[in-house]
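One chain comes next, on its own, written out as structure tokens in the form predicted on its own.
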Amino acid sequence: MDALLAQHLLNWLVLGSIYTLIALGFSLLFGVLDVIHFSHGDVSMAAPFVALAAIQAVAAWAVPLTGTGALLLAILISMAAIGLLGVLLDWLVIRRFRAAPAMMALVATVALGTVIRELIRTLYPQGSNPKPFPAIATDVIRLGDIVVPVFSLIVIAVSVLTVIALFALLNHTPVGVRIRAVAEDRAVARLMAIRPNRIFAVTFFIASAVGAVGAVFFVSHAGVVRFDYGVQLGLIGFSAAVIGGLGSMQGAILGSLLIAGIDMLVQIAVPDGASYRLVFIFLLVIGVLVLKPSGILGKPVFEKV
């Protein structure tokens, strides 16, 4: 295989894997709560800032961890912290809109995302400035003329394992049965002694923790983190979920791969494509919604009037 083609394919899989981790959160939350959690990208993007603070705390406490070990510990801490943040935001804000019209929840979560970004910008030291983020791995594997970064393999492997774990959780565990029951009919779930509020909390924790991993991979791939990256990452993750079909886990994966493919093709084929990639990505979103409003794998919803 041509080395340049192999590099492009690898970059496509890396971007698709990162977008998948964000899009899965949107689909999971919409599938269970029937609410578009538009601040999911901003919640996820808080993870790199938590990780940076955790790295500094590890160094200050003289914990015998440095380099990759300290970074991995920081990522685990950020996953737990962002998972709990998702639960807290559901309890404080989002649960108030479960029975409200969809537009109210949408506006509330958009406002919530702005609050999160501004809190990061003002409370984190020099939060308005871009901050370098350490690479998770810098080693490479050489296969002839093809150079494969270990970081790329880690991103792809973690994303695949996360998808497998989520499908196993939802389809082969008691918690997954309860999540699917609440998603299907909350009233019937209550009659079966299932507490929807607990299921909502579990779902928010899982979606936020998975999104945290995606955000950490995103900024490690970029090498820098900004307080407003959550807007872009959230829009791309939401678009991937919409293209595939909101509420469909398989659709979130397919939509992420399609968006990553467009992203790579534009950067390769269009002069100064990096500046215009979002234009083509959202043109794809518009085209899919015009042709199939429910998404590629989504099911049409009929309402009686």
Second form
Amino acid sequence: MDALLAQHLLNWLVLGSIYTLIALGFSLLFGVLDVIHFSHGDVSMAAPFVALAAIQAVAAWAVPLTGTGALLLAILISMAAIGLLGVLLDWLVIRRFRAAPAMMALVATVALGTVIRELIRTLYPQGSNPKPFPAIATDVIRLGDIVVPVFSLIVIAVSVLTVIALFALLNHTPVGVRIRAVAEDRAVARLMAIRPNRIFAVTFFIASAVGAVGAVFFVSHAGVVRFDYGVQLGLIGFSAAVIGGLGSMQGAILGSLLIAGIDMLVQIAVPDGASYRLVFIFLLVIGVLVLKPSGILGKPVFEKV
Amino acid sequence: MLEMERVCTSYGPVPMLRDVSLRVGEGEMVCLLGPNGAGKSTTFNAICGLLPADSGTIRIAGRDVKEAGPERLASLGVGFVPEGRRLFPTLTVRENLRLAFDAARNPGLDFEDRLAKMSALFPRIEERLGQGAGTMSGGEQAMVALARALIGDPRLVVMDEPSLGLSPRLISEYFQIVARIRDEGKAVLLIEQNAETALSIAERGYLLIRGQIAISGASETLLKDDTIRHLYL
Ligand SMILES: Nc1ncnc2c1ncn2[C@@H]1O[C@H](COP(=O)(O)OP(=O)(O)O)[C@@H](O)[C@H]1O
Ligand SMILES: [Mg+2]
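With the form predicted on its own in hand, show me what the form predicted in complex with the partner chain looks like.
Every component of the complex follows; first up is the chain already shown.
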């Protein structure tokens, strides 16, 4: 195979994996809560800041952990912290809009995203400036002409494992069955002694923790993090979930791979394509929605009502 | 087992139930009749705590439903068959039944035991356990919905038009099973439009018209009642 083509394919899988980790959260939250959680990108993007702080804390305590080890520990810490942040936001804000029209919840989560960004900017030391983010791994493996960064392998492997774990959780554990029950019929789930608010908390934890990994990979890939990266990442993840069909986990994966594909093609084929990748992504979203308003794998909206 | 006292509910500004009182004693089978739109499902939703009453009280096994909340009713010994079955469509039959079994928290019951009992009552369930509930026929879903209400061995079963949409042959099969549940000593509140069938297996009945109990009494009396004859027979 052409080495350049192989390189592009690898990059496509890396981008697709990162987008998947974000899109899954959008789709899961929508499927279970019927809420488009527009601040999901910003919540996730708080993770790299937690990770940076955790790395510094680890270093300050002179724990003999450096490089990949310290970073992985920092990622675990940020997953837990961002998972809890998601639960907290649901409890503080989104819970108040359970009975409200969908538009209200949407406006609330958009506003929430702004609040999170501004809080990071104000509270994090020199929060307005871009911060270098360490590479999770810098080694490369050479296969003939093809250079395979270990980082790419980590991203793909972790994403695949996360997806498998999420599917196993939803389909084969008591809590997963309850999450699906609440997603399908909240009222009857209550008659089955399931408390929807608890299920929402669990769902928020899962979606936000998975998003945290996606955001850390995203900035580690870029080498830098900024307080407002969550906007772009959120838009991409949301678009992927919409294309695939909000509420469908398989759809989120498919949508992410499609968007990553467009993203790659634009950057390769269009001069200065990186600056208007979002334009092409939104064209794809509009195209899919015109042909199939519920997304590629989404159920027609009336089935859910 | 179930007591409703002067319950009023409304949808927004529109009043729906007005001073509805009814009771179902231990081991008693009672039906609630009424034409379309009379407020039967509204009554069902009030009983299961999903629709809060504006005034009046509802008690199940002595507990106030408003205080207990819908999540605790199964453990008080109630099984529900909501209108339209409302199984969880992408969950398997087994998962649907398992959720209801866990909800009942009935100590001393074993899930596999109860599953075997349900399979004996509904012969077609066993081969469908691994199948998505939404992929079954309407008749099969009706049976699973009843099995879901029964699997925790409740003392009271509340059903909202459970036979709606079934073929005449399935309806008679269905009500034979309902009669068997009654004979086992479970209390049953059967909400039905089909007055003749309901009154033929229930001991007593209530007729709901435009949100109010219009008539109530023993089944034999109601079968002879002019309003009911006029409405249904
Ligand atoms: N969620 C709701 N909001 C507003 N009105 C409702 C709602 N549910 C039912 N209704 C109205 O209340 C009336 C009684 O409905 P229902 O209790 O379902 O009747 P039944 O089960 O006896 O056919 C109907 O006129 C119906 O349109
Ligand atoms: Mg009804």
